[in-house]
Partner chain sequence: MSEFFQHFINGITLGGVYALVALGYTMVYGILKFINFAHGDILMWASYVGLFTYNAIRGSHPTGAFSVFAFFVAMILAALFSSVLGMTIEKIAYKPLRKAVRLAPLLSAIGVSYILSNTAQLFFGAHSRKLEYPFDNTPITGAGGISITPHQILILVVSGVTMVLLMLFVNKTRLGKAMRATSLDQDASSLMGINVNNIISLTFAIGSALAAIGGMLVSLDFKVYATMGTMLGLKAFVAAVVGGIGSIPGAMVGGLLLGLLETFGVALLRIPLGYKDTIAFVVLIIILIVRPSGILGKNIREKV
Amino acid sequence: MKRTFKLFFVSLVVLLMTVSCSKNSGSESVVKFGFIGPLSGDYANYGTYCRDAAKLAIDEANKSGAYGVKFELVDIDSAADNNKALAAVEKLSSDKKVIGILGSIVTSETFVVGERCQSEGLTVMTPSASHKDITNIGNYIFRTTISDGLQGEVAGAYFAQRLGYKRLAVLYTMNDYSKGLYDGMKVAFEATPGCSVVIAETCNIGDKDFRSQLTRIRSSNAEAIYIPNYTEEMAQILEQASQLGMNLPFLSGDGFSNPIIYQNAGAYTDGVIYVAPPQTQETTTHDDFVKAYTAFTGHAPDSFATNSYDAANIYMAAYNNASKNGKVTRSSFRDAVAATKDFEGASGIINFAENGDLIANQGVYEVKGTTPVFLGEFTVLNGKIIEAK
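With the form predicted on its own in mind, show the structure of this chain by itself.
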């Protein structure tokens, strides 16, 4: 009898230990998010800022244990190359633990990533690709940055109606991002009577010399020049314009919000006016993020890094919400992301339109030396620029 009891007791202890280990193993299950973006090359500053922000969000969630699972970010360097971005999607989509992708960062490769992910039924959220047609790819595509459609519309209306320009010159790169901003701005600018783009010059990705285009612009009767490009091109354009003795005012888009521009061309940035996401209200969430990101990376975040941090947090919250209804599939995860409502992010309160676009206004900034000064938050109503209150 005693021997039987002892055997029963030992068996019970082993059973309890097995159950305990099983629970611990379950709590350590891993949920993966992919990240695709340039981590090397001319546009690496955009990719690394966004990757590091997503890593920070995931590290914070894992340390807090708030969701009961471990999240992991699998980052792949696309080097702003469409073929490498496509290869990254194929690798990530084959891993069934990858429930969604953050990125891509550069607009042209985001089209490639988005189209493949839509066909795979894999959610994508970009913090920076703003071309208006990105979210037209399908219902698995979201973004935490503002569409070029709105940015271009605000830019064109603001340049005409608030700055009073009648004749603009443009120098844009032949990529989806820059051309998308130019197209939207031109339509809105020329919608104001008497306003026109008098000269539009182009350059190719990787160009370093812009003197020929700038010389032609200098000979035009333009009152200002719009350069809706990435930092690498804009820094050289500003420097070379100064070397040519040009004194036209410069205008730009959200690519100018990256602090690298002041490292590369700080002597030439004074007076630039650009349109980008509105200035973030100094909420506790925002302030905590800036402090944490600066400690994590050694430098302050830009607007795209802020968007990436929010995107990662939206993903984790969506996974948690989807898990309440059983096993999370890529489809149920997508539905949970789409159901996001009044999410308190570092960039403010986030809601998505039915097509996956971020619902927001646009901000306008003027650079004083190397310091952007927020001029206000704007939208366009019936063709008129209005300041959001």
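Residue numbers count along the first chain shown, from 1. Rigid core (definition): largest C-alpha set, two forms, superposition within 1.5 Å. Predicted, not measured: the structure shown is a model, and the values here were computed from it. First, how it differs from the form predicted together with its partner chain.
- Comparing the forms between these two forms, the C-alpha position of R167 differs by less than 2 angstroms, with the core used for superposition.
- Superposition of the core reveals a Cα shift of less than 2 Å for A200 between these two forms.
- A displacement of 2 angstroms or greater separates the C-alpha positions of S40 between these two forms, with the rigid core held in common.
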Second form
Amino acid sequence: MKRTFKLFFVSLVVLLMTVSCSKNSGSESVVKFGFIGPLSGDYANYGTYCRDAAKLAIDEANKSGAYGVKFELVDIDSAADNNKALAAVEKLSSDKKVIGILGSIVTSETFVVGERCQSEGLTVMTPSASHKDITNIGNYIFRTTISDGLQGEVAGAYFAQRLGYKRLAVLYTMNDYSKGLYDGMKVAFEATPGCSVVIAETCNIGDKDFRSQLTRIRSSNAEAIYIPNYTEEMAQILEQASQLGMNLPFLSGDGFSNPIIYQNAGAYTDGVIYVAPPQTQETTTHDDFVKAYTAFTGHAPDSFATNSYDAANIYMAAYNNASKNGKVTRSSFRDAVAATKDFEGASGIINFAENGDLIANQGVYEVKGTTPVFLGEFTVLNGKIIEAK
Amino acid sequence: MLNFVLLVLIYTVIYSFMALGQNVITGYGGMLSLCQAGFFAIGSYTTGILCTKCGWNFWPTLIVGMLFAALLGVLIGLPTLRLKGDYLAIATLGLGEIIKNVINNWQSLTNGPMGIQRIPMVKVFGLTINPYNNKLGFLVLSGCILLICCLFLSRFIKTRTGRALEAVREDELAALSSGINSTVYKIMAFAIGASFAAIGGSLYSVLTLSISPGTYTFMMSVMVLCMVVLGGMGNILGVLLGAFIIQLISYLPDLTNLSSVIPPQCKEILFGVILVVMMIFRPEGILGRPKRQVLSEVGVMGAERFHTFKKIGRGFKKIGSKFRKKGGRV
Amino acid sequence: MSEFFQHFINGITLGGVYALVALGYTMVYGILKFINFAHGDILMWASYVGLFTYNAIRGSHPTGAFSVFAFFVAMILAALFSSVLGMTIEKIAYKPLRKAVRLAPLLSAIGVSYILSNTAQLFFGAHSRKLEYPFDNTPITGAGGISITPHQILILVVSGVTMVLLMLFVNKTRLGKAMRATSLDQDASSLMGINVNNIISLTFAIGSALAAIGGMLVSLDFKVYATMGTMLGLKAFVAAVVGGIGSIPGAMVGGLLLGLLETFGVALLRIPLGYKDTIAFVVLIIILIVRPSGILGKNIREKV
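Can you return the structure of this protein in the form predicted together with its partner chain rather than the form predicted on its own?
Okay, now the whole complex, with that chain kicking things off.
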């Protein structure tokens, strides 16, 4: 019994010591942004891409000294675990120098992080969580990625009206991201008379073998397959479909923008049409970012990394604007972020809607060989797909 | 920072429910079960669904969750508990995966991969405990429930039933011949263990207010088993200590403000190293008492341990030369 | 009908890999009576080693004879590496625990598994890497649109040959006999002049080498990544138990059965494929209830 208490006591003392030590660190003039995302575990890929992009943005700003203050990114690993993500918020919000949070990456953890930050009055900006309800949590939640609703809407309308498909097959993963895109797409696709999803197959996260689903789809009379999944799954699906001798056209979502797909699926990517954030043609911001990012990490960015880079830059610009009116508080920072107007980011011109959603058109790409070709920017107006610009 | 520390303590309490349940099943009952995460999920989703879809209060859902998990424990226990050791482990592992899979796919009930959001906060005597800004209140609440569970367990193990259960663990045949119906006691242990995990799950729902099927992984069950073995099987305080230590390790980089210096993988590696070292030097856990009959073997083990390290030092050269010397003959 | 045969071919190749990996679990269990949780992670490390050596040897050669040669050399090197790794782990993490409580080696194995998978992620990063096919993997389409890829044929041939060799080794050689004796009774075997420690090392070496072969075969299709061993290991482990853990033919039967169940059972039942794993696990539980020691497992007699 005595020993138990001794052990408890020792661990508590260690805990308190570390807590008290941590209070004294850091200098006054630093402005901190928190980053929450999976840096280890199955989703580490997505987290590290976004973290590196945000780090790059902050390093660049610190080097150029454009804002006159030093920014710092405090990254905490959530391992795509809601518990750890919630703990990360507590940890970050206890540091008064943290005025905003970038993240989180996976949709389910973003719900938890979002709710907590909303109640705490801490701004959150996610580069990747696309579930349509995320921004409905409250006024402190923003995102630089497009909501499933919009992406699915453009995708569905484009497939029906531009590509003229009548019968579509879908193979989606049973997770929030993939299912959200499928739901959005289905509504828009079937809104066009005569169009229907004839077969919808599901798989689980981490599946590597999709031959059963593909064999079933092969026996259906679908004209094309929509695969709104993560990169790893899509690479498998494309390769195995070709092994099964299927030659239906493939359609996809923004997960396809990760260049890893061309390494893992190679020539099988030829002919895939996907919907993702549009590329800005006029400015050099995008190309500069890709160059800098590739030099920084050794690999090309995906669209989530691009979004994350923009989010970090928006944060710094917002801080700068807010600091013109005196000391920046968490709430004045939130207002400055909401006031962002026509921000020229690597993913295009960024504006936020009333609820914190990104106002943007969708880009459509077609892969020729292993290079995506930009087909144009689209949006949906009264159920009709129109080309923007 | 205080909020962060409190949250880690709340997690410790919530995991402690699972660990205590595991302790009843594995520590008292001697059965290796690997589906605490599944029962935890049952508790979470019972509360989540009943509170959001049917507008129930938290407290009745806690009871319903417990009963439901216990019922499931009995249903699965009846056919599988006659399995021995590792076969039982696999059957329960399968059960855990089935629960997770069904939750993820039964969309009309569980909302599938989208999970359930906006679970109402828990009310005690008309007082709402907001887990966001009243961490201390939540800790006290869950701590009180944990205390009740601990008291129940410490009483339970001293009752006739508890002693019968331990007798079954020590020697099922001897227990059978003393007129103890081993199956009944095993199933009882399973049901108690399952309902404890469900309590943790229900509390978890009102802590995060948002649940999704990705939480209830197989690794969660493994983690719970580690807590029990690390702390000391069959010892309530040991189990609590085990839960605390494992939470401490998993949040160590953040607690010490080193999260930006050391890569996130390091804490997992550290966890692995601690497990291995712990098992080599103190396999009965921190507070577990070495079994009396094993005592003599501890001495043997000590000597062998020394021997092993000497051998590792010499590396594989020795093993290789041994093989060669004997010409491949053994 | 053609869909039926297609599922059959897909299932049997998947099952072949499960069987190869399951053999490692079953051999270790047969001798030490504990589950080597780190087996899947040994497989993953071997796959990384195989991937790097394969890329180094192959260089920029196109698909063809030289690439196939490079693939097999890489496979042998990976198998050597993983045998050494398996033996080292046994010496450090399991050997001191032979007389400890039953749960201790299991937990120690979980610890080793954590160490291996996280160091791999630390060194090699979180993204998955592709192992290029050494041959042209265009499917061969037969009657009724049933297609089989050269890769699937490779899996069937290599796993078949490996399993036959293993059976011959265990049943016909002196070392195999010693191995079987050790699994029956360690004390009696050592009294008969068998060096039990060496036999255990040998078992780990063979089991890990089989994992390396299985890993290289699946990597062609499933890619190489740090957590690849977890799910594959779990499935193979289930296969080993279904077949009757400790029994070598059992592991083969269990692996094939699980592979077929996953692809083929669900497809015929026409239920959503999201429930694929549920079906596999329900069948697993039913098999265990009907035959508590697995399909080919020996019935353990109650000792009195």
